[in-house]
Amino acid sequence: MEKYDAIIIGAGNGGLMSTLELAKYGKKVLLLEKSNKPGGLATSFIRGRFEFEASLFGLNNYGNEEHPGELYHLFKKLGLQEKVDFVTVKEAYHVYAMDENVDYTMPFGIMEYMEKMEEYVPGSQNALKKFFVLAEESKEALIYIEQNKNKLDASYLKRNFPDFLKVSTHTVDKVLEAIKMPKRAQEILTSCWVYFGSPTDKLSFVHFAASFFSMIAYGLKIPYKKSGELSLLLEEEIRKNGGEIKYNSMVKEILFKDRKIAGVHLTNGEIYETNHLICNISPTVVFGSLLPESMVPINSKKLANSRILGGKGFSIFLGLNQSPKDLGLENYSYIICESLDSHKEYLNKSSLKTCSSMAYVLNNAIPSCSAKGTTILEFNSPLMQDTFIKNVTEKNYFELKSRIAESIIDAFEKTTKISIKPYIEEIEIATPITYARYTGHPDGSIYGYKATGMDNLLPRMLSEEKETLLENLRFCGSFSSTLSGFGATYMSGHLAAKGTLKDIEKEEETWN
């Protein structure tokens, strides 16, 4: 039985990042992954002559050397940023509202965004200026809190982030109404709510505003060779720095000695010893399946059971035998909404009759991603409730997923007036069942736990150390305190590694 300074369970974004950081610090680390390749959903797959991107359609909070985001700093610190070719997608988003037959294309850049909004909604600029000032302050305040949450200085917060403190407990809707933003400008601004998985009357303002500011200020990046390039790069760097990775290795149980973490037992019978674990999997799975019942703290069980699972994955991957230009697909992203009212839209996306989607034309960011004269068009339409899981059966599975996919494609064609059905060469449909099987996430949730009320971003950040109540056990990935999204999950791995390094140092001090 080999002993490691730390073992990481799950080679998703967070697991890869935490393993690399620990390896860079000279720790003996082992990454265990049940699949046969790294990345989790940060990967690609092939159907016919098309290679589809599985999940990444825009990396937020990265920026560039002149305007670096947090993620850029992290990649630079780990020596990664010069090893990946990124492209910036050309517009922030293009949103259609089916109920009103209107559409809006919004650009990157704070000034450019405000000018375009003023064109669409005259008289909105003053409120939008207030929004971006609040958004930038919220972003800086969250960075300060994350870096200093164990020794927060209340006077420093009051002095440097006074407006953040005023809005920190309020929802998006409440703050936008308070700064008197016109209703239509609110709807255009918040049409990206679906990426957060909560309607704007439930979503934390600082969570939305900080992320939105990063997107508009820094742009959205995608790797030239898709998200799998990032996963393979992280794998390579882990091995270069002495870290170990074992694929096809599924953990059966977490082992304890004297009520402290002692290692892991795999389904193939292998045992590896460690006193420190990072889990890139759902706490619901860890507490429900991997820990002996006697070792699950009652408050951890209550917390996991009280949380609501976020959006469940439903995606359509199309390989088309015409070019984007020939089809009339001019944009990279198309947000198709039944309504710009996020509360109504949330209810729509809680129904199996939903036809809303976020569609991406990969060729309009990476022209060479498929053969000349072809197009990769991908739809993401997360379901916000358990309706699919509750209504699907072994008999109706294929009919049900085909019906939902057809309604989404029909709505796209009707709304954009672009015909795509006659040109479909390859089609793959992924449902919550697909995502549950592939990732192990409960019910196929790709958004982790729903961010709402007192379980929003800021409360999770402030209570992160009390999440598990188990010494030397930490979480990363979409179910952790940073919530979901590529940038957030990479950062979660970094934070989990920092915490584990402190745990190891504390343990070494005790021994000495």
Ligand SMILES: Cc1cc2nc3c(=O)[nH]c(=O)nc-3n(C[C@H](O)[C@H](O)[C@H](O)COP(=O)(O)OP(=O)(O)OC[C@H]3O[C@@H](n4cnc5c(N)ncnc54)[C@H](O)[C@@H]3O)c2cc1C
Contents of the next structure:
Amino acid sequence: MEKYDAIIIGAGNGGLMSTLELAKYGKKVLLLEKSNKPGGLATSFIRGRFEFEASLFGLNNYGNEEHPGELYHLFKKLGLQEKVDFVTVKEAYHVYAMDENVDYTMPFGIMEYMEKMEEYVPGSQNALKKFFVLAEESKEALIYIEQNKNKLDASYLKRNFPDFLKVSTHTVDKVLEAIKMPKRAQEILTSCWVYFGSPTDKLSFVHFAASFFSMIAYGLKIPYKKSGELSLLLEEEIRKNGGEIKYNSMVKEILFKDRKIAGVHLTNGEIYETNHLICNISPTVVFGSLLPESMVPINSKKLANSRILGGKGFSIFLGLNQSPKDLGLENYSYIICESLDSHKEYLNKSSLKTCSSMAYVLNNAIPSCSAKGTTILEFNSPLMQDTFIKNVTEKNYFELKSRIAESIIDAFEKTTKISIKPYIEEIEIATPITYARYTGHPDGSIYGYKATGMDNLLPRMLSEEKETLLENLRFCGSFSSTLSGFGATYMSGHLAAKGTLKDIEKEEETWN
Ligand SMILES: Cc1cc2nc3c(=O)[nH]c(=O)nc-3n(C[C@H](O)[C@H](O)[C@H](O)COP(=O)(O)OP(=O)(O)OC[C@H]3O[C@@H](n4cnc5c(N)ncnc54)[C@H](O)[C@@H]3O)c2cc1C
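Next block, the form predicted in complex with the named molecule, ref. the form predicted on its own:
And the full complex, kicking off with our chain again.
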């Protein structure tokens, strides 16, 4: 039996990043992954002559040399930034509302965005200006809080981020109403609420605004060779720095000695020793099935049970035998919704009759991502409640997934007036069942726990240390305090590694 300074369970973005950082600090680390490759959702797969992107359609908070986002700094610090080729996607989004038969295309760039909105909604410019000022302040304040959360200076916060403090406990709806943004502008602005998993009356303003600011100001990126490139790069760097990775290695039990973490037991019978664990999987699974009942802290159990699972994955991957130009697909991203009202849309997305989606034409960002004269078109349509899981049976599975996929494709064709079906060469459909099996996440939740009401980004950031209550056990990934998305999960890995380094230091001090 070998003993490691730390073991990381799960090689998703969070697990890869925390393993790399610990390895760079010279720690003896082992990353255990149940599947046969790195990345978790950050991967690609092949059907016929198409290589599909599994999850990354827009990387936020990366920016560029001139306007570096937090993630850019992290990649630079780790020497990763010059090793990946990113492409900035064409436009922020193109949204269609089926109930009103209207559509709006929104650009990147704060000035460009405000001008376009003014064109669509005359009289919206003042409120939008206020929104972007507040959004930038929220972004800066969140960075300050993240970096100083153990020594927050209230007077510094008051002096530097006075408006952030005023809006920090309010929802998107409350703040947009308060700054008197016209209703239609509010709806266009928030039409990408699905990425955050909560309708705008429940979504934290600062969470939405900070993230939206980065997206519009610095654009969204995708790696030239899809997200698998990022995962493979991290894997290579881990090995170069002496870290170990074992695939086909599923952890079934966390072991304890004298009520302290002692190691892990795999389904293949292997045992590895460590006193420090980072879990890139959900607290629901860790506390529900990997720990002996007697070791689960009652408050951790209560916390995991009180949380609501976020969107459950439903995706369609199409390989089309025509070019985007021949098909008439001009945009990169199409948001197709039944209504621009996020409350109504949330209910639509909770029903099995949903036909809304976010669709991406990969070739319109990376023309060479598939053979000449073909197109990769992918639909992401997360289901908002547990309707799929409750209604699916072994018997109706194929009929149910085909029916939902067909209504999503039909709605896309009808709203955009672009014919797709006759050109489908390859089709793959992933449901909450696919995602549950592939990631091990409960009910196929792809966005972690729902960030809603008082359980949103800011309170989670501030109470990160209280999330597990079990000594030397930390979480990273979409179920941890930074929430979901590529940027957030990479950052979560960084924070978990920092925390584990502190834990190891503390332990060494005790021994000395
Ligand atoms: C269709 C889709 C579109 C998306 N679009 C975007 C986007 O455009 N932009 C964006 O920023 N984000 C997007 N996301 C979200 C993003 O992909 C996720 O937030 C992120 O990849 C999650 O990373 P993670 O660190 O939580 O790990 P995960 O990817 O959840 O990986 C967890 C890993 O743990 C492993 N594991 C589980 N149990 C065990 C066990 N017992 N033992 C060993 N290993 C185990 C799993 O096999 C998996 O590899 C999208 C997601 C999906 C599904």
